[in-house]
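Okay, so here's just one chain, in structure tokens, the form predicted on its own.
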Amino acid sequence: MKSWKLRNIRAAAVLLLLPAALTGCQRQQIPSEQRIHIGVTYYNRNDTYLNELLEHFKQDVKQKEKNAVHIAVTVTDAGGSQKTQDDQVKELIDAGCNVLCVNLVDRSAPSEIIDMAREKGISVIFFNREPVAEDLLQQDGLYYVGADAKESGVMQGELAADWIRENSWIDRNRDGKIQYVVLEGEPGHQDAIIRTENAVETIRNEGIELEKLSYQMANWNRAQAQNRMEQMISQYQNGIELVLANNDDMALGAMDAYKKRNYTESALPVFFGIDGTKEGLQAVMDSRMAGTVYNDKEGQAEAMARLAVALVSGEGMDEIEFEKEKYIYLPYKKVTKENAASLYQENKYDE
């Protein structure tokens, strides 16, 4: 009886050891450096542009899986809180992420994230919200993928100037000036400030006289933009001739405000956005928005995916073109009714 029990105990012990042995075999077959775990944290899940960018990013990462390279992606939403984002980065590192992609809540406060990454020897790819240059230069392994905010502002201004010259009726009160309002992204945000300044300056440099009625912060958000626009409509009535929005969501929110008040088409101002989101492109195709500036989310997503994989695998870094050894900038593109449909199709939005 004792011999039978002993044999069973030994058999059970062997069975218990088998999973560990199998796992050990698997680890030998797939080296740890080929297990890539990308941790992503972005400032707010309500941002339409970032949601579209990250969908492309996940698709691009999946396509880079080959042979023994296995890639996992964990995406977290900071809900507009830098403290939450810092905590999320710690959790992502603790969960085994060996490269981070960070869309900062506060572009001036990346220090804690950088310190945590340095301690674990992990590279960080900041995206869409560019950190202060001094922060990015703190150490090796810090990168930025995005676009030049000035370019988007200049292009929006050029689109607006061209449209105004071709459609003189926009000056409804015939005073020789275009009365305009601006919907800005958020207080202190570098891209918001640069987009606004350069859009307005470009229109003026094109020889068009402007009169600013109001600037309102809407935090890149469609619902907030609608609310702010309703306030401006109450104040200025039919006096607003041009609406410049720092992104498509806010331009769409401004249009929602006029729709809610049942304005006729002839009484509407002209709207311009930035980003070229699905709904933004559709609004241009439908002539509800005069134009937008396409922010190359596909290009940025692919660059992020390629850089993340290269940083962990050690392969392909020499094929990536950087500016100042740390920056990857993708160009913007002007969008009018003439090319909006082709961009819509390129994004495969109909599928």
Ligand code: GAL
Second form
Amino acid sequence: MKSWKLRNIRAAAVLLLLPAALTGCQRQQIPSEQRIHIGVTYYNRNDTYLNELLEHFKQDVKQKEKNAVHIAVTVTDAGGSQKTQDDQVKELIDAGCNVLCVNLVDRSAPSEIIDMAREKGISVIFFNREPVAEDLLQQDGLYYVGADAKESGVMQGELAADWIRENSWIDRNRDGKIQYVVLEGEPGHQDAIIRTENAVETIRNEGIELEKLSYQMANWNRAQAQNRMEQMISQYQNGIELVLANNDDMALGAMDAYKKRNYTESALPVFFGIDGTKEGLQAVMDSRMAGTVYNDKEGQAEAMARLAVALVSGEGMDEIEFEKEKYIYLPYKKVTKENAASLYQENKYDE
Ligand code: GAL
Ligand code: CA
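Right, and the form predicted in complex with beta-D-galactopyranose (GAL) of this protein, after the form predicted on its own?
Let us now look at the entire complex, which starts with that chain.
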């Protein structure tokens, strides 16, 4: 069946080429057209931040199309399984992709993908879920686009410390300490533990006394965070003064939990997130969330698009700045009520 199809496709291709060949001698040589086919696979299509990032990516890629350069993008969702993702990469390569953008499910298990790419001589841009350095450094043609987890944790800590200093009433039981809980992303993700550690350390270094009540894992997910937060509210009732979430979706989930319990505004803890998603920025604009840290999805999407096109076309590589020849890290930015609306507008969410 397959070979029958192939033969027919080949026959059709020959037919299409024929008129050009016949008239070729009368025409000037036309530069050959270039086809860039970018295969994308990401760990889970329920992830708000990545969906927003990939929307930007598709738009950026479209803008890079020129007369003689055709760009196609195929995006696949690995549904949380590394095995599925490995199979998808094989299918993407078989479908003619000449560069890959991979958001690993398991960031410690890129070897199958790296092997396939090597066999076919295809470059891979890993993004958002950072492979360990040994894996990335093992061969040419492997890159990473993302952001520095530590920076986001420090910024979240600084935002929280500033806010607590200016709003000392948040120490509701007046014991001189801020009772806090953390909602963490996936275990093993570079952005989970590093964000938490740095946020907490930064607040402490700024001279604010903290008391940890609980840590809960909610895998970046709003519904899971709501559920975990409900458990923590049952346990500590009005005792929670500060909620640090590793991302906006989990901060929003924590707010959902309080809303469900009909907490009045004056009894709520203060919430901080990271990402600056559409709903995250909205929550900062409405003062429901005190602050977030902008995870530059436009910058990361644009860097991925530029790099993908440069890798296939061979043009523009010199203009791209790398760290250690393989890494592109986009800076984070603090978000408060003052700049949330302008970031929201820059994202063109309303269009
Ligand atoms: C983080 C982001 C989270 C989630 C995660 C997925 O950088 O803050 O919201 O998208 O990546 O890997
Ligand atoms: Ca207190």
